[in-house]
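Single chain ahead, written as structure tokens, the form predicted alone.
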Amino acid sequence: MNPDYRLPHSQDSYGFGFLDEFAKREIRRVILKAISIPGYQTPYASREMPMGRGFGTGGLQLTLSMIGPDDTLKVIDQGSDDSVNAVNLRKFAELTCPEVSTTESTTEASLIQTRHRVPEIPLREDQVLNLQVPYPDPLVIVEPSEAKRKIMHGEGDYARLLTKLYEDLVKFDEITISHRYPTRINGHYVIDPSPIPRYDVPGLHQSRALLLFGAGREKKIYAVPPYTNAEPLVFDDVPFRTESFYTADGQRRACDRCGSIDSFLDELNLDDGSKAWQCSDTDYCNRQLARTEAGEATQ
């Protein structure tokens, strides 16, 4: 997006937020609703937003319907502040929100919009992280009727699912959902966490910030609420597993530019034809580079 854009005179008259206030209003109602009943697949009206669905419409939605003037917002994009989506749709908040601050600090930030992925930073309870999602039912790969899906939450029928992973284990000995992994939510809904990887998974069980994830194409807006138990759909004698970082020797892999060994890597293929690690959060990467940079200083 050019940094030096202005609304068009015609459209310069559109509310904070760029949402009508009774947009604004029912999605807060059905955000309410969706912490009440944790998991549970709130619908709501999703309005036409000025970019195309699966472009984090629902997320967008949920930020623009909760942001202030006094909020931070931080807006990320698997990891990243630099990437594409995330460019745009921070400067889609700084066009339509202008007395809003944006930030590219985890810690600095009272409102986080993320697609795939969870801040590596533990977030605190005045926080609120908004997850974009494509698809919000795991059902939908055993039942393709929503009718019959919506019957099947509100029972806890969850066994087909479980077949599924079943079905992996007998395949391929390991359950092959790299991402999306169904997870249960305070003891009976199962969500789909958006595409996050499995590593993030366990960073939904007891979180101290609130977790709201909106699928705008989708019409669906769904909550996790703080100190909230959240488990990975598993069988008692086959434990979850997460992406591992270790090679062949059993050496944890470090991050190529800030040296971490704690967090999650993104493999990069370089032009030589060689392979780099490299932390997937930024934030997180530029901090823990400032770090290692003190130590070097001080010695």
Contents of the next structure:
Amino acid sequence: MNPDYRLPHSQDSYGFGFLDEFAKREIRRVILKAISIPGYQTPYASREMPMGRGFGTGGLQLTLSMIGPDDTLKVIDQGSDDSVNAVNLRKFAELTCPEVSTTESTTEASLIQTRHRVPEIPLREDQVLNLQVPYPDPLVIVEPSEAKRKIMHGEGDYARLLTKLYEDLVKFDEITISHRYPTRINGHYVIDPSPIPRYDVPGLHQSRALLLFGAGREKKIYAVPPYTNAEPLVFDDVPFRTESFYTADGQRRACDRCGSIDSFLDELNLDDGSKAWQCSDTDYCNRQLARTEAGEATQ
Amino acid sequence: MNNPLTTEQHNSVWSPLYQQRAFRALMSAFSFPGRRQSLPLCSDATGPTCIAAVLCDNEVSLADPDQLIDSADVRRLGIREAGVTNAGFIVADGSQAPTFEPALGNLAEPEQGATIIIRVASLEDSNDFPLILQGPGIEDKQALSVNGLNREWLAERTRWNRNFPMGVDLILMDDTQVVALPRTTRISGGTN
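Could you switch over to the form predicted together with its partner chain, since the one displayed so far is the form predicted alone?
Every component of the complex follows; first up is the chain already shown.
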């Protein structure tokens, strides 16, 4: 988007935050019910947004219905503030929410909208994380009827989902779900935590910040309240495993840019056919780099 | 683009800016059950009207058996009035014991359970009614003091919420503050 772009004069009368007040009020009611029933996919109307469904409209509607002039917004896409989805959604918020500040810093943000990652730096109680969700229902792979799925969710009946995981273990000796790992919230509902890597699933457990999930195309909002149990669905004798960043000889890979050995790494294919690893969370990477450089400067 | 800071009367309960700020207070209240949250100041409403203005419009139904919301405000909200047994929102006086059966939702649609806005005398600290809360949103335990809440409310709430996920969610409010008790919050103490 052109950074100097302004809405045409005929559209200049949109209200703050683009959504009309009735749309905001409905989403606000749904958010409160979603928090009250942790993990339950609460249906809502999902208004048309000036971008296709599937481009983060669910997360964006959450953000726009709660944002105010006192807020500082951060938008990330796969951990990065500078990739195309994040840049465009942030521009849209800047365009439609005058007075709102935007930031790339995790610690300065009061609202964080994210696609497919949870920030590396643990969140605080005064922050809210809005996750963009493509597919909200983890049961859809085992039951095509939504009416039946709703009853299964209500009863906390996830036997068929566990069978699917068991079949994976029989066939591959490993649960083959790499992202969107089914996670049980407060001992009842199982959610699709959006396509975050397995690495981020433990970060949902007893989070200090409210986590909200918005699925715009599927018209669902659900929540993981602060200090709430979020347990990946596993078997007693097969513990949950996250992505391993160890080399064959047992070395933890470091980020090629900042040298960090405690972050989630993206694997990059370089032009010469070799591979490189880099932090997926760009804000975290920049912080580590600044810390290293400051350390070198004082020596 | 309408700038909320330059819009006049942003301390009116009907202004978008007031409603955004009040919603954030309510969202924090539901995220951290039992913690008091201050509603923003407004010049033209008190009590349950402040919450009804934020959450209610002509898409939801409201029951106000104790007539705590001014009839002019009810008209302004454009709200559908309903009986207490099937209203989405119920406004009630906390000093009186509840005499109704609210909607609890059903297994497939637990969000149809009512939200009950209960007016109490005070949420300031008071040894009159010390309650201990546990559940999602509470790190370990949370103490809650409330003045002017008939004890029958807690017994009825326990009965309404006995079959999770069905149940009701309560918002306690005094003149300036709110406390939320979502259906997942477990309450002990206070009953003697």
